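Take a look at this single chain, the form predicted alone, given in structure tokens.
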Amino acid sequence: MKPLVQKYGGTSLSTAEHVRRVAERIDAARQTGRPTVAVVSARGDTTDRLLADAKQLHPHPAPRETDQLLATGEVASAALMATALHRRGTRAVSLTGAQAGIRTTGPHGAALIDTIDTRAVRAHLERGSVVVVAGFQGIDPAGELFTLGRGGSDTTAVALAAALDARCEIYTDVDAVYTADPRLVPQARPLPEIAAPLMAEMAFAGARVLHARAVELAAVRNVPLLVASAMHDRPGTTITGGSPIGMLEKEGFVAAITHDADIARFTIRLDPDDPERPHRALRAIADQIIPVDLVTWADDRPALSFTVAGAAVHQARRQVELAVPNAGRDVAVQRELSKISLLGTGMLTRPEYAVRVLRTLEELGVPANSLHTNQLRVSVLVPAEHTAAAVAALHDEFEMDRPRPDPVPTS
């Protein structure tokens, strides 16, 4: 039997009773005869508490020491899960990212997985043990510890599944991928299935269910992927491979509305005497692997603009200030923005979608600061205080509470 990799998020491990319940689920998977690996996140709000502790001692902790500190949350979760499995009479062993053979490259706090040496994991599986791996971390060739950034445990799980030729199941505090955040839109529907490219776009556009890097890796390495609840036995959402684009042009559809209510937009005034300024600014941010979105720039325009997640704004500002002379005068940062995105297929061939988005917001009295499109999404920036109303109105405008009909057969 091929191995199974399961990942459990921090909410599902927040109390001792939750850990016991997850241990029971892991043990049930093992009893089917499949070699089982469990990847765990830090419990509850552990990561936030550790960051707060560090910032009480220094307003800007060193990235290396931050990684050393934050990785302990996942290591503790792994050891506790192995202990809970032992109590059930199940053989189990906890491994750090380094012990699991995860090798990384890139900066502290945003490292990328380079390779995985699976010999240690396979040896434990062959001895009949459940292997519990601390997510979110690995080491570089010199043995230095690095964390993978937001969503890193998802990426750890998918990378291990790819290396082990395994199926991957992501268990979290939601029971499926929905057409919109059900906390904002009660009539939002769970999606039984969604294509990996579209799911990756949704994740990058603000859906919190999965991290974009994890979905992209699953698509590239053809890893079967399921997202489901850690607390309930519900079917969840299957992430399928391949392109989400239908063979017939008329098969375009709207799949979901996502939002990210913590967005910052940078605007850098262009200087005709310094034509390399935009290149340097974007290069400096790319060097730190800070994702940017909604980039607008042309030679005949007076400014370069782009968005970053609110959590990355201070790091991005530091990089821009290093790259741009007179940054205080020539760089503006607008906060308290929300990026709302319409996700689906055929967006570029259906300009009426963008028109409907703008008309809906206008009728609601919500100002749209900018609008960007590609084949899979239409994204618009609005003031953050209008997020809930805008998401609900767009969900209603595109009738997303109704199930999408099956695509027209092509043969």
Given for the second form:
2 protein chains.
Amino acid sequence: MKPLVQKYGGTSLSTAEHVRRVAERIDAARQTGRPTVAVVSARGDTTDRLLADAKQLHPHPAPRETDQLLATGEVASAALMATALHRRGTRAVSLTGAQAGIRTTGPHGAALIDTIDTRAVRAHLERGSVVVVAGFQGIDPAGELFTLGRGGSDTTAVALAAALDARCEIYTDVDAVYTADPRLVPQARPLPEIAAPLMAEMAFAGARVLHARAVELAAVRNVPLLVASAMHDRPGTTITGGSPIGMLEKEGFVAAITHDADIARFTIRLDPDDPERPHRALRAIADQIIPVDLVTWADDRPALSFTVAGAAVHQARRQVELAVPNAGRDVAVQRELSKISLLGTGMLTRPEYAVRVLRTLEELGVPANSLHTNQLRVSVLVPAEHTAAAVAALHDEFEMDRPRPDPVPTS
Amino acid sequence: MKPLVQKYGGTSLSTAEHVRRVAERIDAARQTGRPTVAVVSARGDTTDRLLADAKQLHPHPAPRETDQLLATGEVASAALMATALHRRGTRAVSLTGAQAGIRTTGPHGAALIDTIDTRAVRAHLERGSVVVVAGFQGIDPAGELFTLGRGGSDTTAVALAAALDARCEIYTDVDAVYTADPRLVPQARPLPEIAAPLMAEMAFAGARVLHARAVELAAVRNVPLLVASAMHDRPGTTITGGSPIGMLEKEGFVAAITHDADIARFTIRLDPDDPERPHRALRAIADQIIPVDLVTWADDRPALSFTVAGAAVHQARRQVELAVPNAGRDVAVQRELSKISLLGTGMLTRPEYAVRVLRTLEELGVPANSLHTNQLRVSVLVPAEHTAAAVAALHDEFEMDRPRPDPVPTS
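Would you generate the structure of this protein in the form predicted in complex with a further copy of the same chain, following the form predicted alone above?
Below is the whole assembly, all chains and molecules, this chain first.
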């Protein structure tokens, strides 16, 4: 039978009672006869506590030492989960990222999974053990330890599922993928399914449900993926494979609205004498694997601009300053912006959506900083304080509280 | 210059302020020009907290998972120490036991260091970094993680010093090795030096200052060893190499009194039809690397007896029951005993010491359960509630509050 990889987030492991409940769920999955791997995050606020310990000693702890430090949270969590499974009489073994054969590449704090040597995991599965893997981490060939960045345990789970040809279930603190954040929009609907490329775009546009890299990997490697609540028995959202165009009729054109209320926008003035400058700036940022979005550069504009997460501003600015001489004069950074995105398909062929977005914001009195469109989304930047009102108004404008009609078969 | 290995215990790392102070000490050592390795324990009560987390989930957590769990404490501690050193502008790198090349053998929870591949440590030292090594742990060739048992960080430090041909300094929460526990005997004196074999015997007899295996290893591998306070600038105790006989005149005959107030004594009745029985029982215990002491078996006694630490009773009893049929009828366990030991040299040639010990206890009204003598100590078992009174009386009887006269040269 195809193996199963389940991933449980830190909130669902915060107390002994939580750990026991998750152990019960893992055990129930195992009893269906599927070889079962559980990927776990650090418990509760462990990661934040460890980071605070480091910050008490240094304002900017070195990324290498931060990795050595933070990776312990997931290892401890995995050992405790194996212990809870033993208490239920279930064979189980915990593995660190290194022991699970997870090889990484790239910088400390934001490494990418390179390969997985699944021999140890498979050997334990064949002996009938549940294998509990510490998420978020791996080693390079020299034995150096790396973490995958925040939310990286999702990526660990999907990568393991891809390597084991397994189904992947991500259990988290939300019930499902919603048409918008239910905390901002009470009418938001859970989506029973969504196409993987659209989900990846949503994650990138700020939906916190799944780590963007995890969804991309699931899409590329065709891993069946479910997102559901770690605490409740609700159906969750199935991330379906296939092209987003196939989903067009089924989900309607606009599937969901996401927002990311902590965005900064860099604008780098072009210099006719140094045409390579914007290229170098973006390259310097990519070298540190800082995700950028909404890159804009047009023939008739004297500047290049892009956005990064608020948390990455410090690092991004350092990289830009390395790459751009006279950065002080030629680089501007706007902070406290919110990126609000309409997710769907065929956005480029339906310019009326962009127009409706701008009109809705205008009626609300929210100034739009800029608007960007690609095939899967329309994103607009607005001052962060208007996030809630803008998301609610757009959810209403596009009537997203109403379930879509039955899919019309495409010819 | 010969490298230096310093070891810092968990109490001296409990707060950020403690970590900073220790970082300052490490830095001062490094500035003398010696390549410096620091071995650290888990911070404060981390180990106890992690164990309590596991016990909330299982009354007897599996030793393998306990190892995976507990080893994280030292790894986090090492990363934080490297971070504190960075803050001082000092190059530093933390290594897990695995990264430091520490290879172990033996059971989970009580593994022995087999070999150390010092290449990584040496490479970092050559680059001018302080190397901070997570104590208490190593891996086997298959990548399985093992801990060395409580206090194992001392052993990590001495083993690293042996492998690097380095001097070893153990910084702990006591000032020095004393003639007796100063909490029980206010007149107890710090010893400026003590011979390694005698110190090893003391550790085995219950002195908590140093891990017994660490001292043995220092003695066998001739590692220069200092024990001193992690918090105060006091001279501490130098553990000198060489035979204890050489120390005979220098320290006087009785060097110190130690006690261990949580001892259990097993007595296994002999069976004429099964003469191998005691041998099997001891072998079963040795298989689990449970330290035993005071093994007694004489031709004219119908039983074999030995002591184990109170904490090991459960495990030892299980091993004995595996090895001895009808264990219920033939095995007796006495608990809540205290082992009080007179440490010195030439004990076997001076039976009057044993007589004085028994007479002192008799005058005090303390019943002695049994008395055992070897070349380096006289040990007596008494009911644990009499520990403090007995130690104080013996310290007084042997006038240990008075510094010994100058050494008489031996011919």
